[in-house]
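Only one chain comes next, encoded as structure tokens, the form predicted alone.
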Amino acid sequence: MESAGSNSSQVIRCSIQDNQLVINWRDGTQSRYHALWLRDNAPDARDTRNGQRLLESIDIPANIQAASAKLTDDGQIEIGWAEAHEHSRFSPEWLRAHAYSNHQQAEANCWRVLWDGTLYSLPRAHFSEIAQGGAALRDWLDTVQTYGFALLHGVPTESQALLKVVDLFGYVRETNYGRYFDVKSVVNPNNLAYTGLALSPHTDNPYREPVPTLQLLHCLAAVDNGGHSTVVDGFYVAETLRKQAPEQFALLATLPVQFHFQDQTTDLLAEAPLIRLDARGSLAAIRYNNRSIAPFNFAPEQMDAYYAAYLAFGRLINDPANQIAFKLAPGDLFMVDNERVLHGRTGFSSSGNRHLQGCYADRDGLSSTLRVLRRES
């Protein structure tokens, strides 16, 4: 029932244990891996093309056994199961990869790096590299993985050429707004955004079920004075809250708020807290926008507190110190993951020429793609 590995695997012994399988490795760590999961988990179980399951969880006894576990010649775990004697073989990369532990859930978000006004350089690349795909494109969505936003130069300055970014990753999020949007100053505007006014930081379409996840806004005009964009990273910032007024963050984390939206044809209306926390109590996502949230609706004895919180998370994210300015220039696009990074602009004159294409796009795309590009690097 036990092996030792050769002096080229990362394995140095192999074994069942209590019905699991005890796997220590040469770093000097070891994993365990109950009996079910291997058999559920098993690579026999999977298509080879897709990796989608063959076999149903259910169909699989409760009490299986694992009988053995040896290393191959070729460097396979092989586990040999009691009561039907067949086998199934693993890569032991593969249990590596897949080692359940608490350590592991707890560096689940360990890519992220959150910055304040201080962010030593702006995270960009150019359109020519990105476009010819590979190494390029991928180190750029990498950068929008980790930062939460990234500028890309030299996108050609005609309309829709912001559509032609979206296609290196993923799919366009059409809305009521359309497949994409002008953002420029216009008489009668239904949305603040088409006038010159200054936009305080703020998460897009708060008041939609779900958000999209993706913004990419794109400048064809620029203007002289003003409509400097501002970006603000709602995860440092909720962060930070935590870490001063935890009282203040749960509140926020729990509470749900709403979102109201409408114009002559739309009527949209969402509920959500200010801050999402996912199911390890991480940041998953930030929902604010001064301009299109509704009355708040708390119990009397809520509701001061509640305001003290909501001020305070809006101190911060408006304070110059947590936030970067940047002027875009004709052919400039930046793209925001709009459930962690708010985005702004300062005012301008509503009779400048100033002209932003945006669109939206979701971020599974971004993920799926930089996933593929790494697995080919």
Ligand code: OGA
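This one's a predicted model, so the numbers in the text were calculated from it and none came from an experiment. Positions refer to the first chain, counted from 1. Only the largest set of C-alpha atoms that superpose within 1.5 Å between the two forms is called the rigid core. Compared with the form predicted in complex with this ligand:
Relative to the superposed rigid core, G28 undergoes a CA displacement of at least 2 Å between the two forms.
Once the rigid core is overlaid between the two forms, S367 does not reach a Cα shift of 2 Å, moving by less than that. E158: CA moves less than 2 Å between the two forms after rigid-core fitting.
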Given for the second form:
Amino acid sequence: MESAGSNSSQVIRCSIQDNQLVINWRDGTQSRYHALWLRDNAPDARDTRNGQRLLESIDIPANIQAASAKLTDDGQIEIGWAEAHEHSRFSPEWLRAHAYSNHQQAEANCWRVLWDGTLYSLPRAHFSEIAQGGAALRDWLDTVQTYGFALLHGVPTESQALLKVVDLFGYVRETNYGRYFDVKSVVNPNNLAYTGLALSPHTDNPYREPVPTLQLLHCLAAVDNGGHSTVVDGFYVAETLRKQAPEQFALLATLPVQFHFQDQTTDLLAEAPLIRLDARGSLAAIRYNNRSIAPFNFAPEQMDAYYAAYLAFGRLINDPANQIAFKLAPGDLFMVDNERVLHGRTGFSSSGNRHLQGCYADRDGLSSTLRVLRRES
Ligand code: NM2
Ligand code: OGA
Ligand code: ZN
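Given the form predicted alone, corresponding form predicted in complex with this ligand:
First the chain shown before, then all remaining chains and molecules of the complex.
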């Protein structure tokens, strides 16, 4: 029953047992697939032009029976249905890729590299290279995904040049601060970012829901004294706290706090825990901003414990051993994953003409572009 095709030749045997397709692979492993799962995912349940599903799962008889399984001459696995549908064909390659039996939960986000202040070479690239697209762009975006930040040199020192960087991978997330914003010291600032004050490491716009997931900051003019940038891997710091004090980590991951921003035309308020976990308990997002956090309003018996956890987290974030510092020169830009890497700056004299431009963008656009670029390699 073996036939041509490298993947079908990996199939030693296929059969139906207990209403499941059982495949014995050449490497000695076995995979099992439930009849209902097979019917639900059969290629004939999809539009051939776009791969989108046409079938409503609720329309499949819950007791659907797989009657037979065979390897066809053209190397497909054919399931014969006892009910309405005669048969469905699957490629062995697809079945292998989607095998779920003997299942070990894949390590979620295993591609992330967490770092502290000893990360000795800053991930970086040159604008003229990534502007060509292809492998250079792929590698730079990959760096942002892996480390949660990356530098870019040689971005033209022109207003709005940072939008050209966004155009390479995705879409600007416009906010009340505009499509992009000028970070410089102004007379009547609506935000402390628009002063010469130091900004301790923070994530931007925690008072928004959803929070912008990427931030770009592009240097148009630097000053001699101060204005250094700092970045901290919030996931590294959170994992450190999880190890040191699991009960403090758990408090920060469950008790919601509020963040607030107000000016003449804006009143933004959002409530969320400082640490957000995904359904598997892995880190999903950090929200931390000393300037816009609202007064805690927990039950009195929670206040001491929460403050202890909050301050422990804050000390780790502000510990220079966890920070990387660098100075942006005109033409430099850095992009951070705003739900993972906190950024800040040292103070500078507001009489100088330091000028950054910033904007936000969406991370899903970045990961989509990255997957498309990876198809080509
Ligand atoms: N700016 C630079 O999220 C924050 O409030 C940080 C944001 C004003 C857009 C500053
Ligand atoms: C900001 C910010 C850093 C800087 O604008 O959100 O953090 O270097 N700026 O001015
Ligand atoms: Zn900021």
